[in-house]
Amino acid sequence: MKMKISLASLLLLAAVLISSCYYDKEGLLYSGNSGPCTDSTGTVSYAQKVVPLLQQYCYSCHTGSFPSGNQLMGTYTADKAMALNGKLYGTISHAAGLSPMPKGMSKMTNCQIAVIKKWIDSGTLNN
């Protein structure tokens, strides 16, 4: 009987030790990010950080004579207007009441969204 209690105690201790080693970082596991977001720290450059993201995800549909959804992008003035009216951040963050973007593609990563949000929050500078 004493041996059964010792064995049970040992198994219980092993289970506690094994389960205590679980490491869960929700942002890394479920957000599509592979590491910490460093692109949104400091000053975010429109030309170097924001435009490449908009080119990758937005400009293919939202430029030209007949932009999708009648939402013209592709110039600083147009991009700034979309940022200031809330549609840019709202659509890429999939906010309720706005059409989630980009259509037909994966949602931007949290880091990419943070870069655009930082640019907007910093005054949408043309830098």
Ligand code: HEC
Second form
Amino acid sequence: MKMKISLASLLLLAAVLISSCYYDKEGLLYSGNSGPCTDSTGTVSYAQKVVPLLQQYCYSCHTGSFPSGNQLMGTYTADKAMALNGKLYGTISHAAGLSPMPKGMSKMTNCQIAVIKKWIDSGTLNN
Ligand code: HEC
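With the form predicted on its own already on screen, would you show the form predicted together with the named molecule?
Shown next: the complete complex, the earlier chain at its head.
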């Protein structure tokens, strides 16, 4: 009886380990967190690289007359203001003290975050 229990728990442990391994790998494959990040090499264009990401992850909640959390995005002026006050990078990188964004979705990939960071670090150009 004792033997059976420990065998069962071993099997359970093995199953948990195997499935968590599988999950991790899946996360790596589909989150784009592996491999080189080519999107952030060279000049990062606001219109071509940054806006599509913000559109996909942010604009649904942060545009219009009543943007969520009273945080307006969706124009160059508004996006730039959020970049300059540190909240754009802070929220997407899940910095302490800020509400992590995009709300209700998984964190953006390292590569996507790197694209936005490069745009900010290069002077938030309207390019
Ligand atoms: C599903 C709706 C939703 C999405 C998508 C979303 N937000 Fe938010 N955001 C909110 C809400 C609601 C708040 C108000 C604070 C809270 O409830 O966490 C907020 C707050 C914020 C704040 C203020 C945070 C603070 O702690 O002061 C910033 C900056 C922000 N969002 C930026 C973004 C960015 C950048 C994206 C895209 C990467 C994004 N949000 C995507 C709903 C959203």
